[in-house]
Every structure is written in structure tokens, then in C-alpha cells.
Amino acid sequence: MVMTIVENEVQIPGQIVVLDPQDGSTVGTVPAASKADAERAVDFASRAFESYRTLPANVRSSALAEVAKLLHEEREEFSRLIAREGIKTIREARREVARCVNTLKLSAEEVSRLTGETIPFDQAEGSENRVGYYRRIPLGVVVAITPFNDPLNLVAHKIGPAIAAGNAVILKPHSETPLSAQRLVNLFARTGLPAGLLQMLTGRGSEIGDTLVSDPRVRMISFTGGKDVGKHIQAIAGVKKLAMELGSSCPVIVFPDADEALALDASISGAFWAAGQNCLHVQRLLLHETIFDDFARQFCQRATALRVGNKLDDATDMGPMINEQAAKKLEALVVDALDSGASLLCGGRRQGNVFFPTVLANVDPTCAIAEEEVFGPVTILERFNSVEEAIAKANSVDHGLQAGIFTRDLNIAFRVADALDCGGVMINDSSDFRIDAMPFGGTKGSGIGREGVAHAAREMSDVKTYCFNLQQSVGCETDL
């Protein structure tokens, strides 16, 4: 069973109306803050951070260490929440609060991690009475803005770090998707962790947005989300540190030698799995001429059979879209690439905010499904007859989050990794592969910085160095 929706923008005067996107159901409300609201949290969070900067590790910790440990023993309650507000199914959804749980672990194993070394001064002439090292301080406030499509997870990898580095930290989450962002936030309260150092508001990024981003006392931007929004935050922040993932369009590389069964699997996971709303979703899938006609006669068949209907239902394989806005969009974008001369080999329907799996082949380049992000279940096929070619194709848009390989010859699988322009390459996996420990971040287009919780840290902090000059005359005088 598919479900649709109506449009139903409820409205209530200082408020946000959280819908459910399968069904339009009201799901909970959170307060639509003003800008003087936003004003206020960074003069909150700015004196919080003077007031514990010094907070001990101990501290930083056990308040992350015991949030996990809330947040496992309510897995499924933040589940079924995260299913309901968002995109997910409750499979999905049950598989991201069980990787929230390891980022927050993450993020309390990392604090004690985030040190310094010695420095040999006296490597340099006339140094030779110095001795010292660096540390790692954290910045200060950091502002944390997520996107809809990982409302939980990508919240954890934004405050998790942020707070084991010491930061004070404002959370904005997507309006469409904040209550599990909220649910979390309310576990921290129940820590040891100071007042102050961890706020959240919701809102529309219009309205509260750029007064977070271009505040003086704000030391950091950690972003995700779409590509204009990076570039206005670049454009407005002013001198401080970016954190910046804006999305992509990432290839899937499959040889002819290539384990058939195991790339089929990889590849429709990666491209429906969250309906395609996925930066790392497969998006474009290269296959070799030799192979080409079978492998995509067998993907279709597989999209095809994939059960989209009731999140909440177990055997539900893919749900709606984040609203009818967003799947009318992606409507749009394929009718374009059909009347530019592209085969529509699958799907290519829309029911309300569901939009059905697709998979395309022959896709003008020029077109916009080609050349932009898709933020939906929309694959295009493309065939390669050399390992340039390959290569070529692969980097040929200003996208570069990940890549996925299929081969089983080590040479190539270097080769192409190698000559990939991204920030990462997944070798006989899909582009969707990723665990909460790696580093995560992309080239060209696709974004600044690194997340992963232990670069994420390092990223959060700053390096302060301390140099003692040690004049012989220094020092305690003995009988001896």
C-alpha cells in the first residue's frame, strides 16, 4: 500500500507544525524562534563557554558516554519518531539511532584523545634553552545546522565532537525534522553537562540563519545541506572556521570482472535506501559496455520489487519523499531528462509525496538531472568501454563526496581510486558505504572540511603553542 498526501500547511503563530510526510498527520510542534531569539542563544552560549572553557574531560566524557546509554535504552522510542517526521522506515530509522549510539561513543572515547605534543625547540640555533609543546582548546561557539535526511545521526556528528572538544554549541536542525534533534538535545539535559553549552533552536533558516552565521562570537560553522545555502553561509560568515557539506552526485564504477551479485546488492541499496534523499545515494552507475544490458535488465527488476508503502510497517522497503514540493521537483527534473532523449527503463511515477524507484539510461550530460544532485530514488545508467573512460565520466561533474569500484583486479581497483576526485572511494561497495569513525568530506562542490567524529574534533579545536625560554640563571639554587 501507497500512501499519499494532501498539502496541508498548517500554520499556528510562533510555532512550527511538525507533519508526517506519508500521511500529513500532525506529528508535534516546536517554537518558530525570531532573530532577538537567536541573539540571545549566541550571548547564552558565549557567556556559558567563558564560564566552564576549563570544563574537565572527566566531565566532557561522561555526559556523552551517558547520553548513548539513554539514548540505546530509547532506541525504539526515537525510532518510531524518526520514522514518523521523516523519510525513513522504521528499519532505517532503527539503524541510524543504533549508529547515533556509536558516534556518541565515539565522541566520549575521543575526548581523552584530543592531545598534544612536545616540541624540540632547540632543533633551530640559538634555541637551544627552550623547551615546550602544544595543546589542543577548543574555539568557542560552534553553530550546528542539519539537514532533514538524517535527522538523529548527523545531529550526534555535529554536537558530539563539538562538545568533546569543549565548544559551546547551537543546534539549528531542519525545520521539517525536529523533534528527534529536540528528543536528543532533552537527553543531554538529564547529564552533567552545564547549562549553556548546549542549545537548540527551531526554525526557519530565513529567519534565524544568517543572525547565527555572521555573529562575530561565533567561531565555527559545521553545515549540511544544499549547495546555494554553503555558498550564501561563506559569503556572510566572515572570519571564522567552515565546515561545509553540500552534497553530491556520486558514481558507482562496475568492470566486467566484477562480483555480479555482490555490486547488484551494494548498488540498490545505496541508491534507494532513504527514498535517494542520501548525499552519498547512487546516483549515476557506470557499467561496462560487456556487461551493460544484462546488469541493468537485473537492477530494474530489483527496484522494481522493492516495497514502498507504510514507514512503520517492517517489510516497507522505501517511503515518500521529504514533501510534495520536493518530489514535484524531481518529477520535473526526469520529465526534462525524457523529453531531452533519455529511456525511462523503470518507475518514473509520482503518487504525492512518493516518488516511485527510476532508473534512466542515454541521459543528455547537459541536462540538470545529470549535472545536479538528485535528492531522490533516481539512477542513471551509463556505459564505459575503457578504464579512462571510466574515470573520465566519473569526475566529469563538480561533485566529489564518494565513489563506489567494482572489480576484482587489484591494479585497476588502485588505478581508479587513485585518479577519483573525491574525498572517498569505496572498493567493491557502494558509494553509500560509511561508518561513523572515518573521515567524511568531499572535493569540488561537494563541500569543506572533514566530519568523522575524531576529525570532526580536531577540526572543533584550535592548536595553541607554549614555549618556555629556560635562561641558565633560572632555577633553584642548592647547598649541593
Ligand code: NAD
Given for the second form:
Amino acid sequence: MVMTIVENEVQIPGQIVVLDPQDGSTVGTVPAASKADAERAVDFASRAFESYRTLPANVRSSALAEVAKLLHEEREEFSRLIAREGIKTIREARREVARCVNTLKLSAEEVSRLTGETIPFDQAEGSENRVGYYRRIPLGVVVAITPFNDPLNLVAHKIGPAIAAGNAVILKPHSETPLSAQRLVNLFARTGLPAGLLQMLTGRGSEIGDTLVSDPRVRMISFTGGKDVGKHIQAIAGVKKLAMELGSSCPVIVFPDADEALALDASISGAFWAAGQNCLHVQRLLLHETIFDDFARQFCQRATALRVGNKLDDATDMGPMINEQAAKKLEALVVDALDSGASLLCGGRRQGNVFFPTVLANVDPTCAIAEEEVFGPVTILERFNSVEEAIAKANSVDHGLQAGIFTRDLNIAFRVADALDCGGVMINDSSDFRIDAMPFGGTKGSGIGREGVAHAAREMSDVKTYCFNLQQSVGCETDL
Ligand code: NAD
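Now show me the form predicted in complex with the ligand; what you just gave was the form predicted on its own.
Every chain and every other molecule in the complex is listed next, the one we just looked at coming first.
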């Protein structure tokens, strides 16, 4: 058999070998689906949806609840798999699995909350005899495309609500981290969910993506990933629903009255969680002029003290980047900023695909790093002197996922939270705070639509209206 090594990927015809980004060891293999496989998956999903479109809500809910239970029982095996195939440390992976159990439980519960309501048709003159209601119906076939950085919970954020709403789902996980997703999908096979309502296609987006995305039988694409792929999907999808969970460059603003210890703890975690490969990553830390020097010094001390190393060791704080190409891309962004006059406060070093925690200041606003998502362990410190300046700096990029504000002043908190152009503002937390039940998504270049189980389930369903035109007197009259 012919084998070629391309970056972090060993290619065997028809298969994808999943490598641990830490040491290049093989974690597992999955099939590399072809265009024909993608077409077959859509055929099968369409037929399964037609057969099971009236599948009772209790069957869908029980399947989701059962998978949440099985996942909890196998949580340590799942955590180790996430930590091996991807970039997370074992502690980060355990947290992801616990959240995923919750996402699936929420999805099971959401089945019974997907209700409609009655419509007062008699409000319109001439419609006095009409009564009716609307209810939620599934869309049909939903294609879910997921990124590498949260390889399990972001999968659950798509397949959980899609099944809750009664759709047939085709999941396409990232080709570098498909194994935890595959194991999750296998858990569904142990429930009463009919075959075909959930399928997984492992393969490269460049090979099978267009076939899945452009098929008119697919009614929705739920995509989480980078802006470039998101734009491409939007251009070729045709008439269908789109959910786009894209990247960001999240700001965190620290005012002089903030609880400094709280702001430091939260910003360090938000900046370096998953080695910065996190859409909620604290990319820009805006510090009031009066606290800048002291906060910057402590932030760098904490960043430098993070233990970077073996992902499976409980003591490790930060793992590698997904591949050397991603680490080199980040290095180029940092070098470009330094060449344009930025100050390197700590880090800036790359070793293979490990990029050490890095803090920059005095970044020229025209540099690529000032606008682009870094998606790695680099944070830029900026000064501000007034509330208006902080708001203007925070809003200055074409991203708007989440932001954080640290202040004890309620008036400032409300004013700034209202003025920030993004999908969520965390007050006295970093941008990197999320629970799986809350609405989640971005404005501007950060995307379209909202996830969070209840919101996603609504986006993954349609509203159907029923109206009964009742006659004043009907045939079967009685003596009453
Ligand atoms: P990516 O865009 O490279 O890949 C995402 C998915 O798209 C993968 O499954 C990939 O195989 C697939 N894909 C690639 N080409 C395709 C095509 N032509 N058609 C269809 N699918 C295709 O993103 P990534 O590197 O895995 O993830 C990082 C990005 O995801 C970052 O920008 C990050 O901010 C973003 N992200 C956003 C959120 C959010 O909730 N907003 C969460 C996590 C990650």
C-alpha cells in the first residue's frame, strides 16, 4: 500500500490516519469518504427522514437521554481520546466531556419544549370563523460540519438539537479529529434511534464538502469553523438554511475599579485554554492606562508560568497546536507584528507545533494580527483612557462573538455591554464563558444564527400553520 505523509496527516488511499499532534503517533483510522459516498449518505438520509418523519418525540428524547448516560459512563475513555486526537490537555478534555453530557441532556429535554401556540385568527375581519395553531416541524436532512478544537461537544451541539427537532443528520467532523465524534455516533446505535437518522461521513472537506453542501435535498447546513470555509459554503449552498458559527478576535476590557485577581484568573484561562484554539479566546486585552503596567506584568508572569507539555499529564496546562502548519502561520503573524514595531512581552517561541504563551503590546493597528483571528496562544494588550475609547477599540474588528468586561460599576457595565457589537457580553468574566443552554453565536464576520440547545433546535425546525375554516351550521344538527 502506498503511504504519503502530508503535514500532520498520513494518507492511505481510502483512509484517514488520525495522528496525535503531540508526537505523531497513530490514534486510529477512519474511512476517507468520496463524493459518491456523500451522495449515498444524502440518499439514505432522505429516505430515512421520509420513513421516520413522524417518529414519536418520546423515542427521540429517550435516545438522547440514553446517549448522555452512556457518555457519562465512558467519560474517561472519551476524555483520553479527545486528548490524544486533538490539542486538549486531559483536564480540558474532561471538561469538554462533562459539558457534552449536559448538551445531550438538554437536547433530550428540549424535545418536549418544541411546542407551537394557537393563533387568534378572528383578529382579522372576515376570519371570525377560523381557528388554528402553529407547530414546529423538522426541516428534513441537516448537514452538520464541525471543527477540530472541541471535537465532541460541538458535534453534540449540532446532532443533539437536530435529532430533538426530528431531522435526519449527516455529521462531517474535522478530518484531524474524527475519533471522539465517531465514538459518540456509535453510542446512538445502542439506542432506539432508527438507522439512517444519524450518519457520520469522515473525509476531507475539500473532497466531500461541496457535494454535501450544494445538494438541494439537504435543507440546512449547520457549520462551525473558519471564515474562509464559511464564505465558500454560503456561496454554493443554494436555497437552504445556514447556521454559521465562525471565528472571532474577542476583546476583554478591564476598568481600573475591577477585581484585579478575578480579571487576571479569568483572562489567563480565556487566553490560553486549548492553547488559544478556541473561538472565545481572549485575543485582545484592553487595560485602562492607570492599571496597564501592573496588570501586564502579572499577566505575563502567569502566562510564562503555564506548564506546556504532555497532554495526558494532569499537571499540564497547555498542549500543542493542531499541526505545524498552524503553528507556523501563527509565528508569521507574530513576526509581522514585531517587524512593524510591536513589543514582545513574553513568549514568541515555536518548537514544532508547540507555540509558547505569547503576549504582545504596541501592535500597529494595520497589522494582520490586529484584525485576523489568531486561533492560538497569543494575546495583544492595548491601553485605553476612556469608556468611549474602550468601546471603539473593542468594536474595531469585523468579528463579534463574545466580549468580557471587568468593573464593579454597574453603570459602566450596562453602558459598555449595550455598546459592544457582539453576540454575548460577560460581565466580570472573560469572553471565554459559556454554558451550553445559553444562546450562542456572533454578529458581523463571526456568523449567522444562534446555537445553544434551545435556539439551535428552533433554527433546525420550521413553523407550520394550521387553520380551520369552521362553518356556522354544520350537517349533523341535533335537537339540543
Ligand atoms: P475549518 O474551517 O478549517 O474546518 C471546519 C470544518 O469544515 C472541517 O470539518 C472541515 O473539514 C470542513 N471543510 C473544509 N472545507 C470544506 C468545504 N469546502 N465544504 C464543507 N466543509 C469543509 O476550521 P477549523 O480549523 O477546524 O476550526 C477553527 C475555526 O473554527 C476558527 O475560526 C474558530 O474560531 C472556529 N470556531 C468557531 C466556533 C463558534 O462557535 N463560533 C467554535 C469553534 C471553532
